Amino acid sequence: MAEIHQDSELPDPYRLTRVVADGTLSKELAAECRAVNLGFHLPWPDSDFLSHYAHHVRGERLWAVHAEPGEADRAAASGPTGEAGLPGLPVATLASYDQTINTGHAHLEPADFITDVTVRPTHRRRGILRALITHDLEVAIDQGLSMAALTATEGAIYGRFGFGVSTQNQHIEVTSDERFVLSHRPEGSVEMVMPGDIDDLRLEVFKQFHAVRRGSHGRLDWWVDFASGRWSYDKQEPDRRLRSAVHRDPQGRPDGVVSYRVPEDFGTAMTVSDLVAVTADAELGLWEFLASIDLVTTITASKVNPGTPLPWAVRDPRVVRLTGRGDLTWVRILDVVRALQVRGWDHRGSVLLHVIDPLEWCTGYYRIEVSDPDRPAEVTRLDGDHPDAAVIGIAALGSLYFGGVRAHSLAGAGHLRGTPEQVQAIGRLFATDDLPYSVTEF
């Protein structure tokens, strides 16, 4: 573990260190894991958990904040909740790594992925979270990355750092009795497989999905441990109830895979753990298979495509019930020109935006011109003042970026200011023919 000397704007008496993540389990890495589990209310890690953690975070940028001994302990807290009561554990953590985001039209843009952000309750309101986030984003900017992404356990934290909701998922409950009948027969076939025998197939199917789905966020290869049931973070052991099936197209090529579990012996309720489908036929074929499983009468799934054809493909649409909808990924644009140049545009147009960034990295005026959706947009950062520009916050631009929210909704919420004609022009230009969708939590 090495101390970081660049300015992280941490207040005294805190220090920022980077924990080595090379696949081996060190004392510092174990402390980082324990602090993360403490922050997310996970069980204290045993030796198996720590070994899996060391493997899973290999190559990531792990940041740890420690309080200097002495005065910091007395100032932060007394008793077992202070630094003295948790010796060696960081008071705050953050991890990040590089992955890709599908920005539309099959372009995969490198981005900074942020995860495992925790601050101990006894050390909050001291500027630690702001220092951690801005430090990581500054590193990403120095690396030339145009955007950052995260998933949030709490919805009110990251907007002030310029993150905006970029993809949303549906939660559904499916009644899988005799009423579940598709109105047409999807092409292809489904076969059950041993969950741990198809790692390469899972990776290949996700690679196909990631290449075609706007808003998809890349996965690290270790996620197959969870999709296969080899390891469960919640249970700290293998998940032996997990089952898997593969969908193949008419030519026999895999284009969909699902993992699911029935938590009770002879149970009637099923939970879908992971479903990745490249095509509508693959998605419907896998759902038809799931609904045919004996004894099961109810299937629940989260991370369902907001544009899923399932409710429209069943003869009785009431067998598919929407039980919730929520944000999955948040995007923070770090380089407006680059981010808009690599976006896949579906419509022509020209707009002038005044972007407001609370961290000042992206504040400025930008002209966006799309003359041909098959070619990159021309994006120009303008000098001087342009009072005729529509005004948008950087977080709102992150939400607008993938087309998951319409401009008039942002305007109605006060996140986009302009004339009705400007809002309409922005709405037409940023509208997409496909809804953004990601199946990846991180």
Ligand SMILES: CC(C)(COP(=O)(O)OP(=O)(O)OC[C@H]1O[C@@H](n2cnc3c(N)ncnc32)[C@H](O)[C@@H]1OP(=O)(O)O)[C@@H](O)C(=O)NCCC(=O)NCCS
The other form holds:
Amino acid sequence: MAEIHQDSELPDPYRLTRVVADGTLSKELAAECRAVNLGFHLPWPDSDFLSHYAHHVRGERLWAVHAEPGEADRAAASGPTGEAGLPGLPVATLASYDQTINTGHAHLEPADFITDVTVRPTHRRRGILRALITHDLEVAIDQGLSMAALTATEGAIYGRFGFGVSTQNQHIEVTSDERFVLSHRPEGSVEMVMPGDIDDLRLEVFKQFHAVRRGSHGRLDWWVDFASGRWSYDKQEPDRRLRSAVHRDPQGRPDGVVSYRVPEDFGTAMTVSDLVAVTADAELGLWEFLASIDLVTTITASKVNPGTPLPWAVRDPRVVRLTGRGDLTWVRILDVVRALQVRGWDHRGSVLLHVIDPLEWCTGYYRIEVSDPDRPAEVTRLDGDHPDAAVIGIAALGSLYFGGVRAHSLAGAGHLRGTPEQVQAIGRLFATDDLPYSVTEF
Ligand SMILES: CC(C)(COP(=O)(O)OP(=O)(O)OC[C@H]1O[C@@H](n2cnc3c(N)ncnc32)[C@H](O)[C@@H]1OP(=O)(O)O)[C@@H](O)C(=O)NCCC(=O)NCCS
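Target state, the form predicted together with the ligand; input state, the form predicted on its own:
In what comes next, the whole complex appears, and the chain from above leads the way.
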């Protein structure tokens, strides 16, 4: 049986099933894939696409929502309320899996990663997403996970479920003609490699990056299929224009890897599709290499480190233009005490927070004390009322947690309420030496 019925709070006439994802391509798994592609405007999957999908979602929790058969039959006669027009296809999907998030000071915290959220247009705004995501988060809480994460296609959807932006990326455009000159030589060397030959090296470099970078979200190993160009979901075929290069430190150890493409023959515009660098030298060394490639005069990259040294490292800072900045990952804290205990703190302090959770799980009063940043914080959930506590929503706490936003910005935006002294104390305690950064879209 490739589907298991699950209890949930779905409105009538919907029922929730969990699709078995063991790597084999069942008819239910194919239907899930078709529904996901429908939701994200991807082409209908062919057999090649389906077999990649079956491989990539292996081990994930795949939720599918169907309209009850009776309803579907009725819908065929009365309008688009059932599955009749798209028989067998779920009307909604959500997938999740366990991965880790770097919460600072090299701690990797297991978390629930949510993806492939779709609701068919004819079934929207009936509470299906609310029921699906609540169900998935309850499963995560039962498993003892302290946080959940996602990346969002639209920014207005997930705040109401307690998700706050945890990392932001920059989008840049770099002029790569003779004006691109670094003001100092980064250490190490760069070599070009066959993109499909370095899977182990890619995994190793990402592992190093993930271990040291606050805010980094883990990747499933199959991302090397994309980074190597072996498979592209957009194109539904290998990407034969993809090129790769590796950066090595002076001892010859790989510490950076980039994949890029020039979409046109003899083209002058390049796009960076994946750049993972463990050190500033690796990041600058790879950029120097990219800028040295003949014919190319413009390089665009999204998912750039918000604290990148690049604009400060070129002699003419105007060759690096910031063209955008946006949220990449969103985090939902599910267990405030554990999440705060496993956070890497850079400053000492003591604050009292009244956390408000729209789903109620985390609503309560919490005292946080950091007496030594090298040791875990002491976090206590307090009984009773504490009117002197500063008030913060769980989504805002998720953002503050990673250090990408300052407390006074949250206070100005109305997401943190307290006296100026409280806001200052919270700001000092939660400030981080490094900006959070993730390169993982999921
Ligand atoms: C976004 C989507 C999943 C919402 O599904 P849905 O079943 O209509 O959502 P629900 O009916 O459960 O709505 C839950 C709440 O979210 C709000 N909401 C839903 N979609 C929203 C959107 N796109 N923008 C703003 N608010 C939205 C609803 O108004 C409702 O608010 P309320 O409970 O406070 O009244 C669906 O529209 C969709 O599939 N979109 C295309 C694919 C996509 O963008 N997926 C998200 C991937 S990250």
